[in-house]
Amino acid sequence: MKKLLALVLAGMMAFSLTACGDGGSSSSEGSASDGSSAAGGEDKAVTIGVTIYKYDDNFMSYVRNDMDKIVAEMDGKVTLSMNDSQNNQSTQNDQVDTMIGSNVDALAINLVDPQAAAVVQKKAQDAEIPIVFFNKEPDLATMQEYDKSFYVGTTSSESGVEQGNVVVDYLKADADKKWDKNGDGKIQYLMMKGEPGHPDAEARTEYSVKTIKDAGYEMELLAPEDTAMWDTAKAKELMDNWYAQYGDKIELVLCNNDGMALGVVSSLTANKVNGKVMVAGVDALPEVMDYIESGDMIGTVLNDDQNQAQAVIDLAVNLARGNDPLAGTSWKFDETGKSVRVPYKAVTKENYKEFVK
């Protein structure tokens, strides 16, 4: 009888232990699916691996500094591993490999070449690490191949439209048509492009001109569109060459970014015609605000570095902690369900003080 009782008790204990084990496993899985992983959920310390296509790009330098400031003001459990890809895709690929090897929790990638997105994403996907591309937009089909791949940036065409609006508003306000130097009713202009093939460069080029023409202004391109690769020094050199050829015929210079607009103004200043040629840029860099005030530039377009940096950090940290990418934020995905779009805004002499940092 005692042996029988002992066997019954042993069986009951084994059943109890097995049931407790199953219950513990089920509870852990449920917690992870709720967005609070077993490693710590919302409080988990994470490292975000970041690459910037090149540190000395005017706009990206602000985005990078914004990221550092945002993380410094967070909970102390977010670390950035920041890398300068020096405008070399092979260098960036190696940096991604190194960051994955050091077990970063998420990647935030400002691509050197948007065409390399599939290669970079494959590295992240193979390592099961979420990735947030920013500023240079990958092909949507590529991002759709990985459920933890997203993008933060802008709508490229919008920047061109807003730059066109800057010009149109200036022309309408110029009742005496001082801009029309030769009195022919046409706008003789030059187009300074960023990186050829870059989605922003192509869209800004197309839509700025389209917006001005749609407003009823006739335009004449003095020289073929040319690139200064977003760079101030290259822009000054190109503008020096253009001015030597076309001189006072130039009425407007459209620049795909403010970095190049700064080079244009520098060239016009050296030729003592600053303020006599309409110059418009994109990015709303702090350096251009004085030029808008002085009249050396007619305006620019806010490319919101602070909110873009905030969105990148928000998405990357959420993904690193196993949360929904938009959890606890006011960001929204566009119709693709993959991209957060930060809006542009025209900046002119009438409102530039709102954007002085």
Contents of the next structure:
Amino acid sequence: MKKLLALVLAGMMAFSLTACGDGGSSSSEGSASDGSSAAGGEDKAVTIGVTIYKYDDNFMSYVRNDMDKIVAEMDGKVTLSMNDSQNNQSTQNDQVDTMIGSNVDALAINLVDPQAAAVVQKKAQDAEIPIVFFNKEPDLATMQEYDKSFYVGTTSSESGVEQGNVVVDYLKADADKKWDKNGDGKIQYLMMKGEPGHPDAEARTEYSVKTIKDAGYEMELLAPEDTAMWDTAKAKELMDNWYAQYGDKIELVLCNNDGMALGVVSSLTANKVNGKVMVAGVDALPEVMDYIESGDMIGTVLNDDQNQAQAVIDLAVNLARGNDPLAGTSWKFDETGKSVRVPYKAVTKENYKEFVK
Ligand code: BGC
Ligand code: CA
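Form predicted on its own done, so how does the form predicted in complex with ligand BGC look?
Zooming out: every chain and molecule, the one shown earlier first.
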């Protein structure tokens, strides 16, 4: 009886594999949603070629692990071919060539350089392989040149606004204005940027400050904004320099991500002033939750790695199977019809417990 079942199952699998072995043209019926959250209606075995701009990035390592976990819990018919682009665009270009050469069914690309989208996309387009960019947003005009090119990420400006709100809420709650160390009514601050040119870094830098100013606070930038490239060790070094120069004048450090906020807190701790300077980040990494609890950070903004990873897998698998990219999912495209944007959320001492994983 068991043998018979196995034979029937093997026969069904062989059938479903041949049924879509013709380049996917028979797959349009796969777009019918079965109401489940799994992507697509058809279950052809597929390989998704993935690049991560560098494994050695706090936030991206969460996204990568989420992707692995999601696929491990699927039906066993999705394989990820995962690559570390080691922060080198030409390494990534070679990886994409190799994956195309080995006939992956779709690409999921975390660019090293957001400006390289056109070059990478052309490789996919020439080989007629669908491509889903994630985390580093390509130009809309580039994506519009290929009907099988999409983006999964966030609305970058929203993270700046939410980070600004974290600061404003903190200031408002501080009735005796302990934050204003020199009592001049202005916020003396420093801006630690992520990678210059990265849409998230640029938007966070602009909108965090704008939000605080729009709430009626005067701000004074102590030193020109500087980058620590999203990185904890570089952030510690930069903060050590800033502290040596500005010491107790510093009232607020805005960090484009939590990876850098961790470096800032470790520098402030070494200088025995942790908790005496307002520090805000973005990402809601598990590592910062204790600092929000202790007051070493006033807050962060959830950058939802799990939902972004899920959307990347859902779209890539659907496209790999020749389905509509959103088939069987609850994701929605923004008005461009190209991008799925997962919302951010402010995380402070009031609500951080909801975000502890
Ligand atoms: C995250 C950063 C990360 C960067 C990588 C951003 O969205 O907030 O932590 O380093 O993406 O591209
Ligand atoms: Ca002040």
